[in-house]
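Only one chain is given next, in structure tokens, and it is the form predicted on its own.
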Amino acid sequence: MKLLLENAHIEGIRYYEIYRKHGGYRAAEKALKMAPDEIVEEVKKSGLRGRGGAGFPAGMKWSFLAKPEGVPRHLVCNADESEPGTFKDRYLMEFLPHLLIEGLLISSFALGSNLTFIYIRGEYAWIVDVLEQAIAEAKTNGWLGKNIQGTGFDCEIHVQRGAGAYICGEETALLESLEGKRGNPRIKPPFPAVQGLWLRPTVVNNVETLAAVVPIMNIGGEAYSKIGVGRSTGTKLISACGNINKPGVYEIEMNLSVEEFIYSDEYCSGIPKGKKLKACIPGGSSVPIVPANLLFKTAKGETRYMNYESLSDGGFATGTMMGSGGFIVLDEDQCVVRHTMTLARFYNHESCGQCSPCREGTGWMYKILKNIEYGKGKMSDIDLLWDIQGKIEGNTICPLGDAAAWPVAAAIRHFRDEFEWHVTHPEEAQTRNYGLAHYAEPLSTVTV
């Protein structure tokens, strides 16, 4: 079943007239005739969980919004899609911008936000033009601005470009940047629902989460909750990439098995050249890597499904996370040490530097991993890496520290023998083909 991408194939669907012709703004018509609290209740009934990574129930988050007398409230759409391996929000905004605008309108009405923002990743420059055109079309046709469709509700939506900082995907850093300040995360509490943008009550939701409000209003929260399984309700967009035959954005029901997703012709269509599966990072670069033997079966031997509960079954000792749905597949030729080093370099570069465990620890992990990868590592470095990541996790203001620690911890937990092989075979590690060997620096030129 497709709820978000049902009309994605229609030529010109990004334009208002075509979108409207195919049922666009029908959900908004329905919502504007309801009381705001009724819309919140429908979202609660749906069981919709935040699609940005945390998976927190959206309706519950909305219900936390403070409503002090005379104080404006705001909705902010987090379109700062900077998680490596994730590109499904880009797809929605580029090809179905009015779906997002409609979701924003309904959500703004439910939350009482007359001034709503889309904070978009700086590198998505061309999508800013797409969104602003869609906003202009919606305004021309009476869906934004003053007295929307004669209801007396006013709402303006503005697009704000970020400067390309991964940290601004964290909601409080995003708000700081939106206010014109450096994108440093805030200490919580107070939470944005109480003091957010300009210290006003604010809800921050991901692009996919807000787009999902449209089908929820169309079919009803109860019907939406029956799609999927357990607390993983509705459909989920997956950004599939890596060593697969058909990379792309797929909309799945969350009762689909991981094995079927990778090997079915409907989805990823298997691994190129018949190579074996080595591992997968199923939720974007920040979630734990899972080896092939644990990817299809849980710790209890049950089938692992593409949903929040099944992927995390057994905790981080054997499981991982649904995260943002950035599904990265690694075949048998890929080097886990090299990939872990690349991720450590990324998180070191993107750390805002506010918390010392993250500021110092991410750089330290990267240097050690670089030593191991380039033949200058020691066996004691592996245990040192384990110790450093453990001291970062849970000791920072925002989750970036956890995001840097989890990939390292999982790589050592599941592929320690590969780290040890790099230490005992430094020259061979450089010449062995891991699929990325053309990027390798000669040992004589490496500076660490």
The other form holds:
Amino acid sequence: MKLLLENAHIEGIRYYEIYRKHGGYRAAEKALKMAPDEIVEEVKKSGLRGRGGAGFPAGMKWSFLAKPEGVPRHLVCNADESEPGTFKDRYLMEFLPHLLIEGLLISSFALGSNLTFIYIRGEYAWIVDVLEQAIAEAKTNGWLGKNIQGTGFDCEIHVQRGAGAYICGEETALLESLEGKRGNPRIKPPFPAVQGLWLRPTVVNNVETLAAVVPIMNIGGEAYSKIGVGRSTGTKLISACGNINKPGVYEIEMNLSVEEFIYSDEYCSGIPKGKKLKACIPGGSSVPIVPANLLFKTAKGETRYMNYESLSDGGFATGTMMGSGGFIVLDEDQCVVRHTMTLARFYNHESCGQCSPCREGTGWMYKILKNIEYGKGKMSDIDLLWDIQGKIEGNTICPLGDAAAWPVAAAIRHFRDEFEWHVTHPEEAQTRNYGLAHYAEPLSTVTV
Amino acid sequence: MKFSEEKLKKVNEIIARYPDGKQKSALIPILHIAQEENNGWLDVTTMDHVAIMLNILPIEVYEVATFYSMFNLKPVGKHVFEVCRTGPCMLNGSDDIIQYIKDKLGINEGETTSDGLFTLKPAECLGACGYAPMMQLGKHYREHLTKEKVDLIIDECRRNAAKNN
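Cool, the form predicted on its own is there; where's the form predicted in complex with the partner chain?
Below: every chain and molecule of the assembly, starting with the one above.
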């Protein structure tokens, strides 16, 4: 079942007339006749969880919004999609801009935001044009601006570009950036719901989360909560990439098995050239990498599904996380050390520098990984890496520290022999002649 | 440093979005415009000019300009190749593409060709992982890169430069 991308293939759906013709703004019509709190209740009932990565229940986040008399409140849409492996929001904004605008209108009305921002990563420069055109069309047709559809509710939406900083996807760093400052995360509490943009009560939600409000209004919160499984309600966008035949953005129901997602023709269509699966990072680069033998089945031998609970079954020892839905597949010829090195470089580059464990630790991890990858590492370096990642995790203001530590920890946990191989085979490592053929065999042992 | 009439209009439009006293919020959008107006980079004169426009201290502009990787603090070539090299792009051969560009243009990462046409700027994940390897060129992405495609892009840039001279 598709709730978000159902109409994505329709020619011209990016434009108002065609979007409207295919049922667009019907959810807004319905919502504008409801009381704002009723909309919040519907979203709560739907069980919708934040689609940016943390998976926090959206309705609950909304209900935390402080409403002091006479203080304006704001809704900010987090479109700073920067987690390696993740490109779903880009797809949604580029092809269905009105779906997001409709979701923003409904959510702004529910939360009482008369001034709403879409904070988009600076590199998505052409998508700003797509969104601004949709906003202009919505305004011409009375869905934005003053006295929307005669309700007396006013709302303006502006698109603001970032300038190349992953950290601004963290909600308080995003707010700092929106205020014209460096993207240094704030210490919480106070949470944005109490003191957010310009210290006013603010809700920050991901693009996909806010777009999902449209189908929730259309079919009702209760019906939405029945799609999927358990606490993983509704549909989820997965951006699949790496070594697969059909990379792209897929909308799935969360009772789909991971195996089907990788091998079915409807989704990734398997691995190119008939190669074997080596490992997968199913939720964006920050979540733990899992070897093939723990991907399709949990440690208990149960089928693993594409949802929050199943992917994290077994904790970090044998499981991983749903994260943002950035699904990265590595085939048998890929080197986990090199892949982890590029991620460590990424986090080092993106650390804002505020907390020393992250600022220094990400640099150390990158340097050590570089040494190992290029055949200059020592056996003790592997333990040193393990030690450093453990000292970053949990010791920083924002989750970037954890996000940098987890991929390194998981790579060592599951692929320690590959790190050791680099140390004992420096010449082969230097020429990137990995000789990893033995990984084509099923991984039989997992050290926990 | 002077903004064109059209860009100045855009700047004032952006400043008007924010409530009274919150005009500093316009800083990053205006720095983008300033960079476009100043051949792709920000010098101190330009940043000082932006500070005056927003009625903030120059240091408030510098600290932001130095934080965000899209702002260039030294001159760049006419065409900046920002080639992604993070995980998913690496899995699909970005190392080879970067090496090919280096060899073909005779420059290293962060350098500009002597004719001032090309800069190679290594980038971290640009959100095009399913269409890897890729690079950003100006406002748009060039995806599914191959060596042949890189050749075509370089030719295209050279032709455009010749046309504009």
